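Just the one chain here, the form predicted alone, laid out as structure tokens.
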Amino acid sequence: MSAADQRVRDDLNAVLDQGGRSSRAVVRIEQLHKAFGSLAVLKGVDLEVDRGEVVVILGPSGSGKSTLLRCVNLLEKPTAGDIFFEDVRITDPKVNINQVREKVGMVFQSFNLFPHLSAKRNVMLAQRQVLKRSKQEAERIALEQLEKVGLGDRVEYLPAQLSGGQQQRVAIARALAMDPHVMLFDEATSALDPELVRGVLDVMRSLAEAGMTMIVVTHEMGFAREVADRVIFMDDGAIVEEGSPLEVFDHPKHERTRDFLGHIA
């Protein structure tokens, strides 16, 4: 390893070693750009996400949220820009990002559990092969993400035993056991019939309410409105609005989101 990659180490290291406390925002994009081929998808996004803040964003299919939440992680590549997570500009190649994914928890729309394994193996998986941890305070840990997503009585369950929320439950108790510093949820509720929604949204709100810092992709207005710190609206690759749930829903000042909000009412 050469002396600049020690450094950039050393200082991802540094952060993460801290609780990643962080005088600046935990997330922080500058001039975010993607690019499939010729279809420009993101076209010079900037964002900041606080400790502790739950934005959620909002916008028609094809608007640019998904890949937004996913560049994230680096799940896809910026074509430019820049993303910096707890200071560390985690776009510089020299990053080890898979250190960096451990402290950033992601929840996507298909629940991705492993069918043979129960719901408390699921939780345990990562923990034992990423963290290192041993297989007791791995269990121990799943246990107590699982009660705490009200799946206590369920822990030895497969995943096709259990419903699509209750799977979709499974799915948030293995991002915590990970000790997340931020969540991104994916239209995390998009593929549950809507009788599952609630149990799912519900174990949301009470992250919320924990001072987890949270980035929410979804179409779930009523959760929107009570949960979040402020809601982001995309149009077309760029962000067209921003403000409290009260100034966006009820006050918006481009006629892009009023139409928006009025197809959705």
The other form holds:
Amino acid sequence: MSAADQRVRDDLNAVLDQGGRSSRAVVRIEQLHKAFGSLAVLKGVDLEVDRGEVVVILGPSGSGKSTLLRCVNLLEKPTAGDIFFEDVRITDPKVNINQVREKVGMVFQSFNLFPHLSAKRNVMLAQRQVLKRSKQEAERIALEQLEKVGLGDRVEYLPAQLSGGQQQRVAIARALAMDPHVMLFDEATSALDPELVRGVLDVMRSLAEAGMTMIVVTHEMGFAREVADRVIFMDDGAIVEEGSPLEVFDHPKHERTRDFLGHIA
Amino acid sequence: MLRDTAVRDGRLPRARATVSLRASTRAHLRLPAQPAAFARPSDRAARGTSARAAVLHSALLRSAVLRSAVLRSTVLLVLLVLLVLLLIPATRAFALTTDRVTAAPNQDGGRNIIGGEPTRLTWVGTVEEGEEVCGITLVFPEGCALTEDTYVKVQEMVMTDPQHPLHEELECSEDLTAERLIITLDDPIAAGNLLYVEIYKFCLPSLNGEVSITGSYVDDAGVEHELAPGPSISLIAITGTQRLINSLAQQDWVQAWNSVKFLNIFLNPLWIVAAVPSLFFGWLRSLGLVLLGFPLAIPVGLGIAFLRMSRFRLLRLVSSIYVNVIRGTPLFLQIYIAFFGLPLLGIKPNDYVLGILVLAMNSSAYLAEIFRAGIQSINKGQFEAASSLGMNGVQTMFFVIIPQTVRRVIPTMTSEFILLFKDTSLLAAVGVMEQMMFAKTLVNTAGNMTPYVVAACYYLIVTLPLTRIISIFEKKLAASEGREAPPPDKGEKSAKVDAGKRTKRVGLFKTIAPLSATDSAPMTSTSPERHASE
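With the form predicted alone in hand, show me what the form predicted in complex with its partner chain looks like.
After this comes the whole thing, all chains and molecules, with the earlier chain placed first.
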């Protein structure tokens, strides 16, 4: 993203903020708190993700980054604060959360493919049930998505017959088949053997290049540096530092960020 | 009706291996005894009354005639006619009346008499006043047969004290063939006494129906008279099973086998042959009970399982009370309460219906827990993945959770089916006719435990294959959840190579960690790369 673009976006944001509504922010999180019992995991997080933006969240384990991600599609219910998805306040109990979720794709660390269904059927199921697509259409889209993630020759395989990397790519295809407006990646490569990580990252990279809005929790620093529009460093339930990859990786302002990056490197 | 069938199918010959003699005698003694000599006193009383009435009648008539001389000739004619009419029966009155003709049930325990099987035929007759009987001929129905051991016992029952009749062996000569028995008495039987003829080990014709014994007797004047027709005997034709048993009983090896007490009591070949066809119907009934009860228990169990996982406290509470009370009390007790309690409330359902309902209720509690465990064993990630795709609770349940649960619970469900099938035997306690009850009836009449062993084999016919099926299901389950998976399209070369590698590595895995039904470890959890390499 060029500096000019950035300026335009900032200006626009300023204008829209005055009106209280932003048409560009796909996800807006305000003062998000989340506690599991007495354990406070998120302590007032504010975050805005714009359309087409790739945000990478870094941080030590237990810093609350996965919880933050899971709050976005309400897999975790926030204790306090608000989350807007395309200007709808989804923390409102009256909102049909399933309608929101079908537009928010999520990829899990443990893939969570449906083990009793073939790759193709995994991708077809929600299309048929949620989007009510015809069988032919769902199948066409499933094959198309599986082809896109490089699994055109594995469509009839059961998850158990696929490698972890292949399974994760099926999971991505499954999420993409729903035509999501934003994709959440929760440590998508953490469960993979090193030699399998690249295939998944390639898919994610091409997705980013195609303009998909993405929120990515990862430990892949190389990927973050290369693909992210913005990097957020979280620690102890709060955002410690955020900025472009260049800023965060090469000139971290905060002590804890430096510590973390030092350990990683 | 049911009992009759059981009993009829369980019939055994009376003549059989010597070792079982004592047991069979006991069984015989337990049979309902026929009332003794005075089985039909009313008949004789009636006959006496009619004779007296005739005498009175004629006396009255005579006096009337004397009073009216005018009518004498006419009346004389009438009188003669009447006298003739009255005297014809009087002269034909039987000096020897048949009191009783019976055959002993041939050791099968029921009240049935099987034709073609050795039985004891008893003929009892009373010698009327003013007569003496010197001989008797009994003519048997067509198709009777003698056995090697057939013998005749002739007794006189002296009726000086009717409360305590004396049996006395009679000196006589007997001539017995399959067609008739001729008895010639050395001394005639005195009037008022009973002639008691028993023919042991005698075979009546093998047919379904009634037969009767006719015959004649010789009075002290040497005149032969016809016997009045006596009561008939109901017979049942011999069956193929019975014939097989008969021929087995003659075999040396069977006799040797049965000379060992344990083998005789528990594995008596004769009773095995007798019990197999009889218990088959009991087996069908037990199978019917479980085949109707179990499918009923499945939806109820599933419903209870959902209630137990409900958001609402009250539903959880109610369902958990249901499950815990039923699982915490013996089925035996539940059967008792249902069968003895409900009638007191005025509810009197059919025994089978109630039996099925109690079995279904009991099993539903167990199935509820099986289903709940199955559903809860599904990795949370499956719910999350479905939710993240926008699927609602019902869609998630039906398309994601239940299909996986079914695979996991089928082995446990099959075990539960086996348990329930075995538990149908408890219904015997309240008299529902099922396998156990059939076996019990046979054992009681046989005085031999072999029918129980046969019943056990019938239970195994169901349970052993099912146990095998469980292990097959478990293997399939293991395969579908990633321990062992063949490639779907064998035509593809690369896939084949991959699959070959996989199977090898997985084979090792299987021996280390076979997947049990309750194993909740999802294949996608921590180290998914262990099965295959890209």
